[in-house]
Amino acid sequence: MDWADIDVMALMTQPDIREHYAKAWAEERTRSDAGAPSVHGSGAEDRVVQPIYLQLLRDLRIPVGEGVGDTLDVGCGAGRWVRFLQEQVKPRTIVGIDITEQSADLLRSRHASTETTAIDFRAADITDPGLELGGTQFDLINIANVLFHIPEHDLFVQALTNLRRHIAPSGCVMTTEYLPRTEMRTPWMLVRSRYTFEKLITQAGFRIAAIRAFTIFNNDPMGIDGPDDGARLLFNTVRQQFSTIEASLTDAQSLAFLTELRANVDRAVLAFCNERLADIDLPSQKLVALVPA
């Protein structure tokens, strides 16, 4: 995306972000009380996305799970990737923070510590220099879909400090991000390049341990370059047409049908380009594991 395209006006900071998430989660409470489904994420990129984030754990040797060792949730929102760690990961703690107390206030009323994991939540900026967690370094650090919603540099920074401060030795982040060849800048995101996210988390103390790419028609086609009328276009017609045909569906089946068939078709092109592509260079989201240097 060219920057001169962008309306300078319309482009969020993070109080912006943050007034829209302080809705967004109210609302979602308000939908939870009575009894509707959840409207952020996607089931069909959890199907993809949650084997691999377990595989990786393994791979890489994290000691979390099965109640052991200790785990932040960076950006909790309305809980999807607090389930996924409380149901599959289960290790001893689970801490759930996000910038809003209307997330944090939601997930007290949905979650609560099992006999192998104690949870909490509570409201608190990743990006705030005098961020405490009580002295916690965590296992575990997941912060999916958070670091390209900061689009400050200042504040982009603080939070690598943060996030480097409270890892433990061993320990890893895990976050989702699209290192694409080029930045680029939409109302709510700032996509860094795969070069400046390098960059910046190795002058914080990080290295990149791993990359698995996970969802291709799942969410945004942002690990695409070049223009919006190119093949982000294509990609983006064909997450529009799932849309279509969900929002046609009513009965359960047919929709559990749709899910899968979306699962698949992203498990389908991830087969096929994992033997031919490195996953940097996947057309789509990435788990990124960084651990301390």
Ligand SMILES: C[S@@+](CC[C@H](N)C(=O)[O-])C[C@H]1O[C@@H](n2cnc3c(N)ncnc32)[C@H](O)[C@@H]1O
Contents of the next structure:
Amino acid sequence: MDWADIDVMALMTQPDIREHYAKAWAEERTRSDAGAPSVHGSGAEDRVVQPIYLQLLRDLRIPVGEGVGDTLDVGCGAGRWVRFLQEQVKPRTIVGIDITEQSADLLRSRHASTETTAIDFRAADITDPGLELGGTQFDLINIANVLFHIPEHDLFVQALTNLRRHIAPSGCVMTTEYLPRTEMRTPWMLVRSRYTFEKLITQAGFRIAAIRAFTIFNNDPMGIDGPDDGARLLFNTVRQQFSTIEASLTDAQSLAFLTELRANVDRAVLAFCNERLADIDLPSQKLVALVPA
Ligand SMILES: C[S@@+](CC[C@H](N)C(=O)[O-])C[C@H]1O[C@@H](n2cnc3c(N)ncnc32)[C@H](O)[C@@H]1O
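Switching from the form predicted alone: structure of the form predicted together with this ligand?
First the chain shown before, then all remaining chains and molecules of the complex.
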């Protein structure tokens, strides 16, 4: 969709986003209670992103892992990253917050504290000027697929202020961003340009410590700015075709094969691009590590 084609009335703001996810996570709870398998993000994307995430934590020497460190997942939703933190990072504590009560309810039904990791879920708004999380300064704050859902400038700035207030001096905020060269608005998202993003995080007292691209065909190629009928159309066509095949498969073995194929296509294109291009210029999402300036 081009900027010019967007119905201004259809552009969602934070209250609309909150309403949408409250309904989505309530429905997910109903499905979950009925015994349906939990819905997380794309399995193929997780296979690609998780090793990159873990390597980045090691490269930046973020003090988390195996009973070490306090972590916060902002916008924890259906728990995709809580599960990642719990199973792969294994910190001392995980706090999950979401603007919807429904997410906190859902995740309390799915994730319990263990001997090594204390887990707590709360309904809380990262744009709330009075946000209080018990005085903890976190070693790792994960905020995935959330900041672009905050189109209001003042709320976005407040969210960054809150992140800065809650990060430990040697900690890191890991956010997933597209970082296009120009701002892009969809009904769902305001994807700020890389220049605006860097200016605002700098004003909030952060600097970018690292950018790692992690997906090419398993997420929206919003990193490619420009019209929807240009390069993004070609990328979206591939994504659509993968989804069509996925929807037609019924047996677990074929689905597992397709998931691995999708991950391998991403890995191959990523490896090729990483030899030639800066991560910031890759088409899709990036892990962006923000540290106190
Ligand atoms: C696209 S989902 C991402 C969920 C999860 N982080 C993931 O990557 O799978 C966005 C989530 O952010 C939450 N959210 C949106 N605005 C928020 C805010 N101001 N404070 C806290 N959570 C928010 C929504 O309720 C929703 O659960």
